[in-house]
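Form predicted on its own, single chain, as structure tokens, below.
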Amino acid sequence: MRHVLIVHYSQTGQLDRLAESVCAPLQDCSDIQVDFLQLQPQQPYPFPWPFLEFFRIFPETVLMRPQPLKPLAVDAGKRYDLIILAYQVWFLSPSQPMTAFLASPEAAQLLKDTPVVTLIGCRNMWLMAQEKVKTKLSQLGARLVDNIALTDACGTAASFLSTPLWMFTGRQKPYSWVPRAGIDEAEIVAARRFGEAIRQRLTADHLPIEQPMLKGLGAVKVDEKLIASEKVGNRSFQLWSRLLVAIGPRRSRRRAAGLVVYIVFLLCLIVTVVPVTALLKKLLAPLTKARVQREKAYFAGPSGE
């Protein structure tokens, strides 16, 4: 009997549906026991988000200082053949519940010497969040063997509007003139193919999983146009996060005032610097093509595009 643990947290339910689609072939197999661990913060995060409350968690999310979780309903001493970590991306970082799990004593026991598949559902930027998760997994002695990342169907430009509206209204398509936010439902259903490949590997023998199982299945798609933007954005987020933490506690008036300044800065950055940067990248593309291709191959690993 093979044993698989799914660690997940989803505010909207979209990531849960994605995890269920991937895990369906495993659950259908009598030789595989699948356990689910739903992460529950001690103080639940609201959904839909009040506008300022969403930004209040920004510094601690980026600096990976999460709020605590409720006791984890899992046997930390049990050995699993595979652990799947299904997480959202908040501010170019793993969501606070997933960060809290990775910092827990239970995770230290469960993940040591264990193969891991990461499963991401997000707007479009996931590279820097995955780098942070990879660092934590390495520190815990886990082996990342595959990564799956599915992104919003409406595209980068439209999702600047549609995704925030979803977060602040709780509706994926609050107005007729706004594209539907979220991953295409057909993509969620098609994610079952990843579970089929994992099932085949788990039932092929009883040896530990050492190599990627999802190569050639389109588990990730790296948008090379976003690589530089994510790097710059992550550096900016780190700087502002430290500044805001220094200004005052999460619910202080000083923190709130600092957040207002940051939000104005962020909006100005989006409408001015981002378009200019995109134009410069396009003009310099012939000179940076080789480097960008190397970066794209790196971020696509270990599963590849």
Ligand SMILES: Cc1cc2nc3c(=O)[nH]c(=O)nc-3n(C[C@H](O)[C@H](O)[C@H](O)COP(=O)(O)O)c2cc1C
The other form holds:
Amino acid sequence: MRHVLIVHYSQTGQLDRLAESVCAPLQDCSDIQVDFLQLQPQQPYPFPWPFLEFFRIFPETVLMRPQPLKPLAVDAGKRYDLIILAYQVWFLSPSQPMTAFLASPEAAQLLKDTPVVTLIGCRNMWLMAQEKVKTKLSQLGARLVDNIALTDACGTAASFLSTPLWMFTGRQKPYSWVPRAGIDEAEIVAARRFGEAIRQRLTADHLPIEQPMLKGLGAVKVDEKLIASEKVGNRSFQLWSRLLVAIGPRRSRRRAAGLVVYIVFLLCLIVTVVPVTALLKKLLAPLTKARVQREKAYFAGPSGE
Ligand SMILES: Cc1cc2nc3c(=O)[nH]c(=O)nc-3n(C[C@H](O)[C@H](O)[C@H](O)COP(=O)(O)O)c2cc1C
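So the form predicted on its own is up there; where is the form predicted together with the ligand?
Expanding to the full complex; the earlier chain stays at the top.
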């Protein structure tokens, strides 16, 4: 009998549906036992998000200092053949519940010497978050064997507006003039193919999983146009987070005032620097092509595009 653990958290239910789609073929198999561990923050995060509350969690999310979770309903001493970590991205970082899990003593026990598949459902900027998860996993002695990342269907420009509107109104298409936010439901259903490949590998023999199982299945798609933006964005997020934490505690007025300044700065950045760097990148593309291709291959690993 093979044992698989799925660690998950979702505010809107989107990532849970994705995890269910991937796990269905495993659950259908009598030789595989699937356990689910739902992460529950002690203080639930609001959904829809009040505007300022959304940004209030920004510094601690980026600095990976999460709010605590309720006690984890898991037998940390159990050895799993595979652990699937389903997480969403918050501010180019893993969401706070997943960060809290990765910092827990249970995760240290569960993940040591264990193969891991990460399963990401987000707007479309997941590269830096995955780098942070990779670092944590390697510190915990886990082995990342595959990564699946599904992103919002409406594209980069439109989702700059549609995803925040979804977060602030609770509706995926609050107005007729905005495209629907979120991952395409057909893509969520089609994610079953990953579960089928994992089932095939798990039932082929009883050897530990050492190699990727999802090569050639389109588990990720790296948008090369976003690599530089994510790196620059992440550096700026780190600086601002440290500054905001230094200004005052989470609920203080000083922190709120600092956040307002930051939000204005961020909006100015989006409407000025983002288009200018996009243009620059286009102009410099012939010179940077080889490096971008190398980076693309790196970020696509271990499953590949
Ligand atoms: C506070 C917050 C910050 C977010 N930041 C990002 C981000 O940096 N990159 C991204 O691709 N998506 C981002 N998203 C979108 C989420 O990754 C995800 O698509 C959405 O919250 C739905 O996830 P759910 O499964 O929890 O409902 C953010 C969402 C929230 C709530």
